[in-house]
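Here's a solo chain for you in structure tokens, the form predicted on its own.
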Amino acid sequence: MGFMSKTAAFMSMASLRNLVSDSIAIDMGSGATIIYVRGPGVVVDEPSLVAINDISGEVIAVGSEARQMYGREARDITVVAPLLNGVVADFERTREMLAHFVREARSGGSFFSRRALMSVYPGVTHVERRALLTAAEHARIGRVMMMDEGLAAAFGAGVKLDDTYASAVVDIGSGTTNVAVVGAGAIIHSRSERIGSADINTAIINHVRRHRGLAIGQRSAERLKLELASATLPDDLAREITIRGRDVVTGSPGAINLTAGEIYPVAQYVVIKIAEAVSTTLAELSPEVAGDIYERGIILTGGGALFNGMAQYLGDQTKLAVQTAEEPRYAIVRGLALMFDDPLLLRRAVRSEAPPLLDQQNEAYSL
């Protein structure tokens, strides 16, 4: 072959290679998606939220514009949440959804993945995995594999994976708490339940309707939740803010004044039954490992780990140390990201994998 012939054979398969990315770690939660992608870092990280169109059932938005939309809807308009307690609640939604940031997240002109490592709830269903992994298909993903959540969240909390002692790792998320024992780059006991940060905002929207007559929306109840609630007990507990919403006697607009004291306890009965969680895991531990989680203590990931007073409420609780990760949000995309690092790790660590969407480009396209 020509010199021309070489150099031409070489720029194609350089065109090729472009419009494929290499290696994405996808956190996608109940609250927001985080994709992390192999070089340039975390590239996604919107809400996981669509908004559609009721009458043609197009969706018009999805992320962050969804929620710039979320309670404001226009008539004809509704914003969903596809991702239910960490599972797939709209099949078709999620995997719209999931296309979009994907799309979002490849580099330059990029069409194809030739991976991706995907985090999964423990509790999660032979056909709930079915369909995460079919959204990912969708999405021109070449392989898809999954590893739970809570191994993820421990690597990226900074356990090491060739670690024999053993580490306990809590990942709070929007709408499931993983409390899961990591050792020897294995999990060695783990509790899931379907219970996270945003049941404080359905807390406090029902104890607001009940008690007090006003209606008030996510974004009302986010606020109330970030600037009153706490899961120890309020420095000031006089301290009010204003809310507005809809009263459900006359229907009319209304609004009330809320303080940190009666918000306190609503957000109480959420923060217990995490707690609840945490203790009966270490309860069920062989004492060998129990001695390592009271030497090292407690590490908290997710989203729900940044609520006023969780680090500390879990350390009385437990009486152990409790450490909040380093961006505690991204604990599970770094976690994953790892993981590409390591093969043989991967391989022992992923918990299922779809068969290649284009097995033939991944032949191609093969490092």
Ligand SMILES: Nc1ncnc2c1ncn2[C@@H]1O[C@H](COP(=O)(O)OP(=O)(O)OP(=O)(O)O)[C@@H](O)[C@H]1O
Contents of the next structure:
Amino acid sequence: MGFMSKTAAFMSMASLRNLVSDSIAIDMGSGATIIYVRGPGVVVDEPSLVAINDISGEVIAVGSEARQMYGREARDITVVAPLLNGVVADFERTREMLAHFVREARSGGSFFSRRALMSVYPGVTHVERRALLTAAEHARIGRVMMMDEGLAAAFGAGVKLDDTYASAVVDIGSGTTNVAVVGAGAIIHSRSERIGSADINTAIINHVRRHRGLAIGQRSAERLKLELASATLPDDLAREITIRGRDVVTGSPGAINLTAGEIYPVAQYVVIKIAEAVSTTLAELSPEVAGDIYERGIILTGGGALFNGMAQYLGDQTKLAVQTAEEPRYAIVRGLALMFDDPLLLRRAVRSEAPPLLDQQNEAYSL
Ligand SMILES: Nc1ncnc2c1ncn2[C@@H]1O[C@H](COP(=O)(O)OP(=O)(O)OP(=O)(O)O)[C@@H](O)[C@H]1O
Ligand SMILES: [Mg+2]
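Switching conditions: you have the form predicted on its own, so give me the form predicted in complex with this ligand.
All chains and molecules follow, beginning with the one already shown.
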């Protein structure tokens, strides 16, 4: 019998309490993996990267340590991102990465987790979900429950579970943008696009290579995004940053100056697509729900919410009030953690909506 029916019909409050008391919350994103433990809070926040020895296939480093090597890999070492646009691109490495992070989370304290609540991207396929469950098994977590990431983001951003009015939450991650409209503790409507803040980095790298003849790395692209790029037209178009890389023609090291005015249209290309995903989803709502959103506006979560001018741009485009959640990158784990802070919340989330909670004994169930 699946967990859903067991919980809804037969599970006592006591067993529910037991179920959640030693849980950890995991948000394994394509950019970063965040693990939250009751008490200490966020214990892991590291890039979802793995460094591999090309010859032995062995994992040499994970997370921040792997990022140190990124772009400066020694011969025979490759740094890979096993999750691409929110999906498992490399099953084996995802497994090793999750096991590493869970070990790290455990080493920080005395707790021993037998259960984890993990957020999943709404477009996740059956095969991907199986891969995540296998990864969790490998990390020696006894039972894994999965919850829709849009719902978790909403609760983590302050939406009340019993709120019958609808709220709209837009999570802009590294590789995905997830628009979720929630009400009464359940997803009313959601849409995900495989575009995110990391696509701005890619657009910058491509632009600089093609138009300025300089090959630059991820770190330089990230710096340009954070310090020079913006979603709204910059006040000072002439402001510039010097960036170093490799000249694509001569092959020798080189440097160029880039201005805010040159980078702006490059980032716009991605920002427009993100705004379109939001507008399209909002256009699909029923009049009643649309009315709620009109009154309440949109909440932004995820690292992409921190991009300069993003909230303002989305506000201008949708003509709605846009507000960024506190610590937007942690909204999802905070939302997951709320579930195990209060067994009632968990029970109601289980009941209220089919997709939010799944577990490994319930594989036939599909989102
Ligand atoms: N201050 C900031 N300004 C602009 N962008 C930022 C800032 N901080 C983080 N980001 C961007 O946010 C992205 C990471 O966001 P987040 O941690 O929510 O992604 P993720 O959950 O790993 O990805 P996904 O949900 O798509 O799988 C990165 O692309 C990063 O460059
Ligand atoms: Mg995310």
